[in-house]
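Coming up is one lone chain in structure tokens, specifically the form predicted alone.
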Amino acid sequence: MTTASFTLQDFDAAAFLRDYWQKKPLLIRAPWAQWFNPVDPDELAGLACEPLVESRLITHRDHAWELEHGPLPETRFAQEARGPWTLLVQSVDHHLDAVAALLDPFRFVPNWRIDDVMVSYAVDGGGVGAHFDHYDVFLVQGLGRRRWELGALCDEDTPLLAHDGLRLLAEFEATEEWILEPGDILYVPPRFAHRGTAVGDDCMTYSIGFRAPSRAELIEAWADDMVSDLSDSDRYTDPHLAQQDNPGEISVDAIAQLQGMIAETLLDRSQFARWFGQFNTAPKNPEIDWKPEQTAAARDIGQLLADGHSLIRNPASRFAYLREQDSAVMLFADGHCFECTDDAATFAQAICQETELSPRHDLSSDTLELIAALYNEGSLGFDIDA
């Protein structure tokens, strides 16, 4: 069961979204209730040697900039005279309770759009380097020191360095500078030029992203999934066809019956809103398998609900929600589509909203096998499960 619990204090969401997001930076002195560092370096160490999480190791050396993946041995990490280095760990909410309970209070922004917790760890003087972003993200200060510079808006004909696997700004001038301390928050827009640079050892910091889907993406993502349902009988007609004066033109009428063909399909609505709460809540890293050993009925659930048990989200699954008529509602999990009415409807609602839930046990059959089947992925737990 998740026990680690971060509370903001004396924050404004209401301002900050109107006045700041997607607008301009903000530092946040140690706003929080209580600070405390989620999680410390050896353990993120650890995750770094694991096969199945994303690590990079970055280090600035003879004024280059080398990048090693995952997973790393552990000796690599007892190496000195290497130069400053950092490393970075993704999704460390997905495998850490007390890193995810990070995300809590920034759900001011809708869950949909929130996309993992990165946690670095940087001797004296590492870094990754002046670069920029495509999506929001707020750099919370857990241990040590680091000081933030902010520069310029960037876009796509900003110059870069020449390196395979970094994006780094080829010029940098800072126009804001500020050094963080443990529990110190700041907020970068998309596009800003920024570059952090840890002051002294044993720096980490947790970088919690925004998803920002890309108009490519989606449109090639959309494309992709619809193109399987689509018919091969379904041709362009022009059963009234005219002679035309040049038989090399394509009319006006032949281009808007083309286009209509393919925009009719691309401006369902129903079915987007379908695949997209699909799209968007598929796991970030399939690979990992986080079903039970053992899988769960109808009946199972009710007895654990009966016996008291609270049922957990999996901080590496997503979870979203669609109304549609009659207060029914879709509730996509993990890439997965269930259909929702009555008490199932206000359930998928409810487990959206909490990462933890004791709902009642006199719930019907139909919300009981959604628990069964959520369990059963792995998208829930019960607090019994760890």
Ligand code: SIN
Second form
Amino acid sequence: MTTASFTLQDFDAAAFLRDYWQKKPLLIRAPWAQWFNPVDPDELAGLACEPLVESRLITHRDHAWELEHGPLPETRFAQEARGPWTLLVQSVDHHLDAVAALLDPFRFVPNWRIDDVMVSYAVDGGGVGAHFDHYDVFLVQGLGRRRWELGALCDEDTPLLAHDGLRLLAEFEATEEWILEPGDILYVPPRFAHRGTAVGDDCMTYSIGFRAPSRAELIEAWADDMVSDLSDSDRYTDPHLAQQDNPGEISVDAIAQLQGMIAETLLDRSQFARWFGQFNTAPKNPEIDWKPEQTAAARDIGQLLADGHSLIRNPASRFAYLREQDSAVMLFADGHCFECTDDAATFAQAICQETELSPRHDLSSDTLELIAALYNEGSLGFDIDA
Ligand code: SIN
Ligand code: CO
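Let's compare: the form predicted alone is above, so bring in the form predicted together with the named molecule.
What follows is the entire complex, opening with the chain shown before.
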């Protein structure tokens, strides 16, 4: 299977990371050799009607914001509009290869930071209103034109409009604005207020979104995982308890020992690393399931590769690896962990780098076993299955 590719021309990724990433917005005008819009509006509307696809329709009517969650009835798009509206479809890269390919030019940011590609379609005047996100985003204008306005840096105390489902700013004052044409990109770092408004109908925008775990989410999930392995009899002990002047005091020593019980468990770096790889690669859309009807053995995999078939990563699968000592790596895919050495480790790194791979040389049985496990889990497929 061949999907058209996207490449940024004359884009200095190292300079971008140094000067803009997480620091300040950047407008990048027409960086592509040739821009083409990867999804047409009808295809996007079709996705919004599917039950397993996350979508929202936002309408601005009489100074109020209306939010409708998908799946949307097919008739919705034929109805008379009641005000400027926009359709937002989440994780389109997990569903369509042409949109997954749009992530490739942004791979100078590691896989584990990538969230998904959200695609919006708006009629003239449509948009989601002024807001801020907690994540970095590249807003790629796909079709039509959109006015982007940028405002101040926000935080938890920034006043929001009272709305159950939308986090819109109560006040917004633009400090900069641009009209983006097809192929233009606006990079917005976390917490910068922004507002995108369609200028004319048929406005499509691709949000290449990143993720960054919050401290609260990390502590909660890591502690939750940790407790499942802890024994109920692993408890505070005080065989050397000394008599206290005041029985009401919790002694400094007791506090130090209690906190130590938590710290020594939570600070185990290697257990944390293994857990984080699995946590971070847990699938966002597990229903995009490539599990084969019949499981394959290592020899079947060897045969398919010998026949010249390429391996393809399930676009909904998340791949990352951690380097261990010597030449070993821990490969993570869809929440699973695989210990890899020698040529399996080389393969693990290659499949994290490329979304499609054609290993031509002889692979060890360990590597074929690894590929079979990934294939049977639905994280990898062959070009013939797709
Ligand atoms: C949009 O595409 O209209 C919204 C994207 C965003 O502001 O994050
Ligand atoms: Co936004």
